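A lone chain, given as structure tokens: the form predicted alone.
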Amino acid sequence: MKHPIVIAIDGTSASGKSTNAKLVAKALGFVHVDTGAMYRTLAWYCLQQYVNPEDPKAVAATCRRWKASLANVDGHVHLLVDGKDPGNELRTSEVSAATSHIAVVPKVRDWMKQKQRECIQFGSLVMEGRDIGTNVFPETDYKFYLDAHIEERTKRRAAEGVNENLAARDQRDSQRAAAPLMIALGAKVINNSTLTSAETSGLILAEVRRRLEASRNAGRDGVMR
């Protein structure tokens, strides 16, 4: 393949977004990128140094001046602060509550959109999040948005003890100003709420895969340009 790939996993809260988008890189060789983390690494900056996360103009602000950088660990990208990683940091429920509002920022997105769009420097990637196929890569042919029922969703989430209202968090997400949560044209969706991840992992690549061998045999890599 001569030029990087993008496969774009977007989807709800609790869709299996993250387990998915791991298993599918490795199966492939991809790099993997968590573009959730990189919004978590800002609201876990943003408390580290006291801004309120509330305050949009202040975490615009913040968002324009931190040092942070791209960095590829093992096969999967990073976000770095002056360096560092922050790390299981970004799990906390404080992390978890600042980012839904930090996320819905127009001047935060449009930088991480940008920031994103560099993760190409370390070649194909498997890139899960909210807005991967609409817009931060609108223009690749692998486009996937993944769901299950609220209920199974809750479920997941309690199995991790995290107690969400994820019918909130879908409304907030679908209809917000900023690259609201929807399906990319061209995507293919796929409910997983009986699937195990091995089935829905195995239903991306077999798309993937099909996807490749039709742009070889038109003549095109399906690559991104």
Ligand code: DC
The other form holds:
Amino acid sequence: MKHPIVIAIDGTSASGKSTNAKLVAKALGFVHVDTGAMYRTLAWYCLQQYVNPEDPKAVAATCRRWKASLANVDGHVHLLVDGKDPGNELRTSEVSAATSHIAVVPKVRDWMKQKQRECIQFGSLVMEGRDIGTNVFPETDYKFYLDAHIEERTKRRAAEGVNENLAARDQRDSQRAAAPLMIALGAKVINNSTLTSAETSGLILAEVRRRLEASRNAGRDGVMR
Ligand code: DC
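For comparison with the form predicted alone, produce the structure of the form predicted together with this ligand.
Zooming out: every chain and molecule, the one shown earlier first.
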């Protein structure tokens, strides 16, 4: 593909964004970007630096001065801090809790949006998050919104060994002032409560191919400029 395209996958927590984004990226040979991991990296760094994640001014100042850079590691984008990849340290419950505080800071969201748009340097992308279709790449024609019943999502998290109040997290994600979780205009909504990941990613791939074909037929190439 001559020009890169971006597939935006947004949705609620534990709606299968990561699993399906990875499957779709692999099937198409696109680069996968987990934007939640980017927010988690800043939260991790704040904790490392003894910066209070609940202090928006201190968090914004940290975001202004940290040395973070993008790297494409085997088709997955990572945010390195001082050249280091925090890896599994991003998945602790302490980091999860800190992330929901730093993610509401407007200066942080501006910084993340800019870095996320820079990912296009790596080629065509499958980018997962909460505001990709609405805010980061609103111009893309390939938008998806995943969801599942809360009971099913709670079960999925529990299977990963995490007991989390997902209703509270959904509420925080969709009611924050800066770039709240919303269904983007033109997004295909997929409720995958009763679907396997092979079925969900199959639906996404079929829709991407349908939209690519429609763009070609309409004389547009559906690519990012
Ligand atoms: O998808 P996740 O659980 O790794 O996301 C971690 C946190 O980051 C979660 O509180 C939602 C937030 N987030 C966000 O606000 N915007 C994004 N594009 C991605 C994640």
